[in-house]
Structures are given as structure tokens and as C-alpha cells.
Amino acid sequence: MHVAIVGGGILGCSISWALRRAGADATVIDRHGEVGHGSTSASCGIVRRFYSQPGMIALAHEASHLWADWGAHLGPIEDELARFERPGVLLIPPAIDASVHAIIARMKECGVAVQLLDADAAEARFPFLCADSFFPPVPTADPDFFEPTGKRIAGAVFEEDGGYVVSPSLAAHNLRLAGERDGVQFRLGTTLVGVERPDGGPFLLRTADGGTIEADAVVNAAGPHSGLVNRMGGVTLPLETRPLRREVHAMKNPRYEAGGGVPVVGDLDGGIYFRPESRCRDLIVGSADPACDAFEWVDDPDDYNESISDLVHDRQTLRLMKRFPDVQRGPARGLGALYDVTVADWYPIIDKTDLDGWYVAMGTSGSSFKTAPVIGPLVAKLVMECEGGRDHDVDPVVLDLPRTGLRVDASFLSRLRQANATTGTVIG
């Protein structure tokens, strides 16, 4: 069986390698000249296990073991390896309620090293971070933006061994080399322009250079372009996905010269997330999607502004300065990129479709880099078993996770699901 994977990001590379190891012939098609040059290249690479749904906690925890043992996971390749830095992940929710306690309990059941800190404990452990509450976040133009609320944060969830992967694009390249070593074919610099399936036979994928690629099955892992690819195949989904423009910005880390570390911080209370970068010289900061900020949906993923804007730069950097008072503003640095968002719940769609032989790994919503090493085997099992006659809609695929001993029923990522109960943000 030959499977064509459309999209050479971290997901496409992981999926193709897993399919090849499962016995399929696999070809990756990507319009860029190298893998990982789309949304993957703009990923912050954060690896955490705090998620609203137990299945996602399990996938993220399994993946964290693979990132921590990346070289052994890949096997021999001649390449520098992506590096997993583990300064810990501190999540600051707006409330420590029953849902947060349930997530922490599930994380502990899965074996995650996690603890709940009250405001005093969080301040004692990270004295450079302000423990005031800023919830609900307000626009920078609000006259009360810098006014103290008189409240402290409700608490914080700390993952001792969470962190981030240095160079997401390099991680995708690592997977490409592992895949090529084992027989995956890569058609880079190749733009898909149409899909045909004459007489119900193999798919014929037409490319801009006039060529065709024949495939028994197709996996759409095209990120922000996945909606366009589905339309080429005549595929519709019950769940809506849309490209969303995002910005991340870089600022100097005031603790760098003193050698002080900084954790990854998911600050839902303040409306941002941030992490160290460039061996802690810098901090990079993005949005945690507070209600006061309008989403910037994009109609055409080939037509959007890749530069940073004054509005978004101001609100993200000023919110960072409130949480991390020693940070000082400097020259504007950063980039604009796209998420492929599942609008209902910000969870990916990993599923077959109503078109036999057409599969999707899309709607990743800016937080699936961390789970990519596990999503690859999940999609491979889904494809191999469905092509073998299994009806995933009736008898969902279950993935065994060997590093953690956990199991995941993949139906919570089905195209037919009711919206998962999530934060409705990149936090998931």
C-alpha cells in the first residue's frame, strides 16, 4: 500500500516514518524546499502535560519521554539533534477550581511530576515573577491596564520536568532523515494543485510541475492549508477549522547575565505564555487568548502579514512586563505565523473521513508539536487498520503507549466528536 502524506511539517514527517515502519510505502509532498518550513518553523516547541482531556495528557506525557530520549527514538542519523530543555512548566490559571484539581489528579495518575503551588509558594520558588492577579486581562489601551487589582493569583501548577524543544525545524529534519533511512520518499518543492480518483481507483495527486503521484491512501497534514487540500479531494468535515494569524515576540531575559533560569510559563491569568530562548539570553512571548483580544482569522493562508504589529507587540510585551517586572522593552523583534485551529475546542482532528482512503491530521491549534512523535504512530495505526477493514467510527482505534504504559482511545480526536471541554485557547 502506498500512502501520500500532504505536508512536510513535524506531523507529516512523524506520520510518514511511522507508516513506513508499519509496512506502508510513504511519500511526503510539501511545497517548501525543506521539511519544517511552514508552521513548524514558528512553533515555540513547548512540551507540557497540562491538558483538559485525559487522552491528551496521556499523549503529551508519552511524547515527553520520546523528546527526552530523542536520539534513541530516532535511531542512527547523521545530523545534529533537536534538544529538549527542561526548566519546568509553570501554569497560572485564573482559578484553582474542580477542573484544575481533576487535571492534576489525572496527571499524577499518568506519572507526571506535578505539584500545585499556592501564591506564596509560587512567589518563593520564582521570586522574579509577580504573584499578583491580572485576571481578567484588559487591552493595553484600558486606563486600568497598569493599575493593581489588589488580588493575588489563585495558585499555579508546576510540571517539574516540562520544558521546550530547541529548534522545531531541526526536529522535523531529524525525522526526515530517520524516514529516508527507512525508505520514506520526500517530494519537496512540490505543490499540490488537484486530486482525482478515476473509477474509484487509486488517488492521483496532480502537482504544479505537471506530474502526478499515485496513492492508495492520502493523509492530509497540511496545517493551515489543510482546508484547501480537503477541498481538492472533495472532503468536508463536521468540525470547522480555520487559519489563525499569531505573533510571537522576543525580549531580553534580565536573568541571563546572572545565570538565573526561567521556566516555561503559561499565564492564563495574565493572557500570555513565555519561555526562555537562545540559551536563556531571550524570552519569547505569545498570546494565551484572553477574551479581550480579537482573533485574527485568515481567509487565504497564502496571504497574511508575517511581520509583527504594534498592537499585538504592545499587548504581549507589556503583559510580560507585568508578570516579570525586571523585563525591559527593547527593539521590536518577532514574527507572524499561522495556526490551523479547530474552532470548536482547539484540539486536533485525527481521523478517517467520509471519503474512503482519505485521512486527516489537522486542526492542530498551535499545540500539537509536543505530541507529534506520538501522533505519527497513532495515524499510522489508524490508516493501516482502517485500510484493513476496521470501522474507526464504530470500533475506535486504541493506541498503546509503550514508554508510559498508558492507552488512548483515539475517538476523542474524531471528526464526529462533540466539542471537547477545553479552555478554548492554545492551552487546550
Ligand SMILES: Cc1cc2nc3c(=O)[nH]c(=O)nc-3n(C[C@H](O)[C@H](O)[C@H](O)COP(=O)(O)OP(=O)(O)OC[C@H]3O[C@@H](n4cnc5c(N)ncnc54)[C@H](O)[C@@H]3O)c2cc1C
Given for the second form:
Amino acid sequence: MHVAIVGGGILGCSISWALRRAGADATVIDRHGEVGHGSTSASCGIVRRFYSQPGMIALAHEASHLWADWGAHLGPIEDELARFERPGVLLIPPAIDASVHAIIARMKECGVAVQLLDADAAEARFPFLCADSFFPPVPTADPDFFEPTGKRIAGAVFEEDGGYVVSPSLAAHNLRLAGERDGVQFRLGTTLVGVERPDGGPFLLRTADGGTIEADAVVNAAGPHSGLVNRMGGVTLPLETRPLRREVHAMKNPRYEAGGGVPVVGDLDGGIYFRPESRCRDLIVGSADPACDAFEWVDDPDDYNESISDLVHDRQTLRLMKRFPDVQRGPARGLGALYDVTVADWYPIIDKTDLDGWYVAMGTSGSSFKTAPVIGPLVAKLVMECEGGRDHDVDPVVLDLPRTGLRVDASFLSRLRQANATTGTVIG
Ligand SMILES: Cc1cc2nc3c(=O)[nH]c(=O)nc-3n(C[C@H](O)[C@H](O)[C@H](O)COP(=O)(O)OP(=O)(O)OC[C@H]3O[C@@H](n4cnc5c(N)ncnc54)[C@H](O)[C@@H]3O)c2cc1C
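Give me the form predicted in complex with the ligand now, not the form predicted on its own.
What follows is the entire complex, opening with the chain shown before.
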């Protein structure tokens, strides 16, 4: 069986390699001249396990083991390896309520080293972070933006061994080399422009250079372009996905000289997330989607602003300076990039579709870099079993996760699901 994977981002690279190892012939098609140059290249690469759904906790935890043992996971390749830096992940929810306690309990059941810190303990552990509460975040134009609230954070969830991968593009390249070593074909610099399926036979993928690629099955892993690619195949999904513009900004890390020690911080109380960058010289900061900020939906993923704006730069860096008072304003640096969001619940859609032979790994909602090493085997299992006659809609694929000993029923990522109960933000 020959499977064409549209998209050579972190997901396409992981999926194609897993398909090849499962016995399929696999060809990755990407319009860029190198893998990992789509939304993967803008990823912050954060690896955390705090998720509302148990299945996502399990996938993220399994993946964290693979990131930690990346060289062994890949096997021999001639490349610099992506690094998993593990300064810990400190998540500051606006409230420590029953749902947070339930997530912590589930994380512990999965074997995640996680602890709940109160405001004093968080401040003692990270004295350079302010433990005041800023919830609910407000726009910078709000007269109260800089006013002390007189409240402390409700607490923080600390994942001792969480962190981030540098660099996401390099991780995709590592996977490309592992895939090529094992027989995956890469057709880079090749843009898919149309899909035909004469007489219900194999798919004919038409490319911009006038060529065709024949495939028995197709996996759409085209990131923010995945909606367009589905349209080429005549595929519609019950769950809506949309590209969403984001900005990430870089600031100098005031702790660099002092030896670092800055964790990844998911500051839901303050409306941002941040982590060290460039071997701790910098910090990068993004949005945790507070309710006061409008979403920047994008109609055409080929037409959006890749630069940064004063509005978003101001609000993200000023929020960072409230949480981390030693940070100083410097020259504006950063980028604009796209998420591919599943609007209903911000969880990815990993599924077959109503078109036989057409599969999707899309709607990744700004958080599927971390799980990519596990989504690869999941999609491979899905494709191999469905092509072998399994009806995943009624008899869902279950993935064994060997590093953690956990099992995941993939139906929570189905296109037919009721929306998962999530935060409806990048936090999931
Ligand atoms: C700013 C930002 C920060 C993020 N931070 C994190 C994080 O901290 N942690 C985390 O886990 N996740 C994070 N994510 C999410 C994560 O990076 C994405 O979910 C993941 O990289 C998506 O990978 P992908 O392979 O699906 O898509 P992409 O990397 O976008 O790859 C899709 C590929 O498809 C190709 N393509 C599209 N159309 C065509 C066509 N017609 N023909 C041929 N090729 C085509 C593109 O060239 C592209 O290379 C972040 C994302 C962004 C944008």
C-alpha cells in the first residue's frame, strides 16, 4: 500500500516514518524545500502534560519520554539532534478548583511528577516571579492594567520534568532523516493543487509542476492549509477548523547572567505563556488566550501578517513584565504565525473521513508539536487498520503507549465527537 502524506511538518514527518515502519510505502509532499518550514518552524516546542482530557495527558506524557530519549527513538542518523530542555513547567490557573484537582489526580495516575504549589511556595521556588494575581487579564488600554489587584495567585501546578524542545524544525529534520533511512520518500518543493480519483481507484494527486502522484491512501497533515487540502479532496468534516494568527515575542532574559533557572510558565492568571530561549539568553512570550483578547481568525493561510504588531507586542510583553518584574523592554522582536484550530474544543482531529482512504491529522490548535512522536504511530495504526477493514467510527483504534504502559482510545480525537470539555484555548 502506498500512502501519500500531504505536509512535511512535525506531524507529516512523524506519521510517514511510523507508516513506513508499519509496512506501508510512504511519500511526503511539501511545498517548501525542506521539512518543518510551515507552522512547526514557529512552534515554541513546549512539552507539558496538563490537559483537560485524560487521553491527551497520556499522549503528552508518552511523548515526553520520547523527547527525553530522542536519539534512541530515532536510531542512527547523521544530524545534530533536537534537545529537550527540562527546566520544569509552572502552570498558574486562575483558580485551583475541582477541575484542576481532577487533572492533577489524573496526571499522577499517569505517572507524571506533578505538584500543587500555593502562592508562597511558588514564590519561594521562583523568587524572581511575582505571585500576585492579575486575573482577569485586561487590555493594556484599560486604566487598571498596571493597578495592583491586592490578590495573590490561587496556586500553581508544577511539572518538575516538563520543558521545551529546541528546535522544532530540527526535530522535523531529524524525523525526515530517520524516515529516509527506513525508506520514506520526500517530494519537497512540491505543491499539491488537485486531487482526483478516477473510477474509485487510487488517488491521483496533481502537483503544481504538472506531475501526479498515485496513492492508495492520503493523510492530510497540511497544518493551517489542511482545510484547503480537504477541499481539494472533496472532504468535509463535521468539526470546523480555522487558521488563527498568533504572535510570539522575544525579550532579554534578566536571569541569563545569574544562571537561568526560569521554568516554562503557563500563566493563565496573567494571560500569557513564556519560556527561556537561545540557551536562556532570551525569553519568548505568547498568548494564553484570555477572554479580553479577540481571536485573529485568518481566511486565507497564504495571506496573513508574518510580522509583529504594536498592539500584541505591547500586551504580551507588558503582561510578562508584570509576572516577571526584572524583564525590561528592548527592541521589538518576534514573529506572526498560524495555528490550525478545531473551533469546538481546540483538540486535534486524528481520524479517517467519510471518503474511503482519506485520513486527517489536523486542527492541532497550537499544541500538537509535543505529541507528534506519538501521533505518528497513532495515525499509522489508524490507516493500517482501517485500510484492513476496521471501522474506527464504531470500533475505535486503541493505542498502546509502551514507555508509560498507558493505553489511549483514539475516539476522543474523532471528527464525530461531541466537543471535548476543554478550556477552548491553546491550553486544551
Ligand atoms: C506560534 C506557535 C507556537 C506553538 N507552540 C507550541 C508549543 O509550545 N507546544 C506544542 O506542542 N505545540 C505548539 N504549537 C503547535 C505546533 O507547532 C503545531 O501543532 C505543529 O507544528 C503542527 O505541525 P504540522 O506538521 O501539522 O503542520 P505544519 O508544520 O504547518 O506543516 C504542514 C506542512 O504542509 C505543507 N503544505 C500545506 N499545503 C500544502 C500543499 N498544498 N502542498 C504541499 N504541501 C503543503 C506546508 O508547507 C507545511 O510544511 C505552536 C504553533 C505555533 C504557530
